[in-house]
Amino acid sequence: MNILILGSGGREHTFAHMISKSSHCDNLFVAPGNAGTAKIATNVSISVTDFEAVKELVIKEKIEMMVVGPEDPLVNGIVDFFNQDEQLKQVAVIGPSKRGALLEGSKERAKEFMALYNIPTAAYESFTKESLAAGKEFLTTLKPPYVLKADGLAAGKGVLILNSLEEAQKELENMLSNNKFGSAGNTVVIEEFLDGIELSVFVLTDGENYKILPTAKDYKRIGEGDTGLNTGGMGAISPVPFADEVFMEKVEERIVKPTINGLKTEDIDYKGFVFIGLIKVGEEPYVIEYNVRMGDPETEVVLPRIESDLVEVFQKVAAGNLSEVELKVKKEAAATLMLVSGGYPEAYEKGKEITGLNEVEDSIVFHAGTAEKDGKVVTSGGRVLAITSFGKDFPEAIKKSYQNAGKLHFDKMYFRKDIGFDL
């Protein structure tokens, strides 16, 4: 079959590695893809938010499925346009209907749904401008740090984690009044800080039957032993050391099910993936987020343990009989590190000379942030790309990782020393 899978990030040049060691796949499309996905599929530059130009592509080239990587299409209603369009709607498509992806659209949807469906999670309460008074009035009934939270889509940057209060009310009233994150911020979640260690879980879904893929965490901060500004991601490991049988055992009862089974009540649309970011306080998880998509890096260290025919598990997930596929998994463990452009994620420079790929070894080198120039591989993001290795636990994983570090190059480079540093 024909595929498609929309994005430009080492999620999506996962997803492309994967698919195309299928017996299933014959031709594989990527948009608008980087330079290493263009080594494996067609790449297209289209974006993935103009439907119409999507549309042009999959009638043209006869996709029968399409793969969402971003969060901003299927926010936007993507497989919504699909289902509702003659020529479109026989396309598989791997990812849920806009009010599925409101969970991830909206912080306040997020939360009420979890309470709704009695998830753990903080306490919150959500403000707007015309309630600024109160939001300040809500903070000194809390403990520090203070956790405000922009309800809509703000490209990961959209939480900030407080310690004074008046730091954290002047921040809420420039959300609110001085559109700091733009529309994203016309409402903030304000909720209490939990003190626990961070994980994600990766659950994906027909909307009926689940499957629970490999437990990964993932590193935020730009600065070892996690402080500096937050990032997209800069490694991570797979499985979860502290993720035992017992703790998952709690979160499928507590939250997987309950997600599920939410989503089922509402009659919701639902054909992907369900991230759901964790918090392990003592014993006891607790939802942080949802994503309703594969997270970056985590897609990383996740799929390249699944040893089953990826396209194989999009076809039972397009037809709803998810149930009938038994998952394999990997024993190995898995880690990845992030290489970064210099000055990320504030200002960098893009379009320097990348070298060295072909002399990785016993890795994968999965591009993030790169384009094709002049036959050259250059830079053209914060994240540039991720290594990714396997080994019989993360510390020999991200031993070969930061080995094969030390032969790539570009103008600035970085990347954290310690990830896994608290495990």
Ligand code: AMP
Contents of the next structure:
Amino acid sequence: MNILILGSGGREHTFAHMISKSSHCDNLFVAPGNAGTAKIATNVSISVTDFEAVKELVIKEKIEMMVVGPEDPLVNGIVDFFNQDEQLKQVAVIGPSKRGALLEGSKERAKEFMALYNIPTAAYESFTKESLAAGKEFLTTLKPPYVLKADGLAAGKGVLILNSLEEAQKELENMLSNNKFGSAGNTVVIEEFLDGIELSVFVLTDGENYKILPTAKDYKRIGEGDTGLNTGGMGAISPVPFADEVFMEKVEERIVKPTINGLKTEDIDYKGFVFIGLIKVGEEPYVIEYNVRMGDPETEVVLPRIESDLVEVFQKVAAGNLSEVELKVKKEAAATLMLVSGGYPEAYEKGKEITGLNEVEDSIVFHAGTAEKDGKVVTSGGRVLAITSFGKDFPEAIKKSYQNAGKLHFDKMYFRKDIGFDL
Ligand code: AMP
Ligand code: GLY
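Next, report the structure of the form predicted together with this ligand; the form predicted alone has already been given.
Full complex below, order starting with the chain above.
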């Protein structure tokens, strides 16, 4: 069949890498894609939120399956757009409906959902411009640090963690009254700070049945020792050593099952990934957030560990027969290392030539922010390349990624040298 992947990052290159190996895949398209996907698929230069352009492409290329990478088109309702269109409704789309995507699109909705289904998460209250005074008062009842979350999508920047009460009250006002995050901050969730170690659990569901995918942990801060500004993710490992059987049993019983049951109870059309951001406090799991897509760079370590044919698995998801799938997972651990543009996550330059791509051995290089220019591969984003390797454990895997990082070069290239340092 002909398959389309929406998106342009390392996550989408990883999807393309896995799907292109399937015997069920005839022609693979990625929109808009990058220089890495161009090598194994046909890139089509359209925006992931231009639904009419996506429709035109799907019809022209006789696409039968579409995998949605990023959250924007999902939160904007691309699945509903497909389901309501006579020419598109036969397409197997991997991604939740708009109502499902609200679990990521609104932090308040996610918190209400968790409260309703008794899913462990930090205590919270939410506030708007009208209740700013009450919000400031609520902050005085909490202990520092203070956690403030803009309700809507804010490109991963909408969460503030502040140590002083004064600062927290000022930022609350900035969000509610001064449009700090635009309309995403019209409602702010204030929640209890949870002290623990984070990990991500990925669930694939057809809305009825589910499969828990390998666990992963990403490294979000730009600086070593988890310091400095938040990024999209500087590296990841899978599996997470501290997510042992006892812990995962708790995650499944207290979080995964009630989440899927909640979706079912509310009759939400959800055929896709649930990315559960967790924090382990003592021995107990709490949900930090839901995302309605795969993580990036977690995808770069989770998917390559899956041995089952991904297209077959997605066909079962679309048909509502996921229970028929037996997911095969590699025993080996995986690690990925992000090479980023100097300056990222703040201002950085683009268009730098990347060299050494052909010298990499025993690792897979997934492209994130790359483009082709005059026959050369150049940088075109903050996160540029993800180097994924396997090993008997993650230290062995990440060592290979570091060795290969030494063979790759572009002007002002930067990477963290301590992926996995805390484990
Ligand atoms: P989110 O966008 O909700 O994932 O939040 C971004 C980051 O803020 C998370 O990855 C955590 O590191 C941190 N965070 C969010 N909520 C809390 C919380 N209640 N307690 C401690 N840290 C949090
Ligand atoms: N790596 C975190 C995310 O994809 O949101």
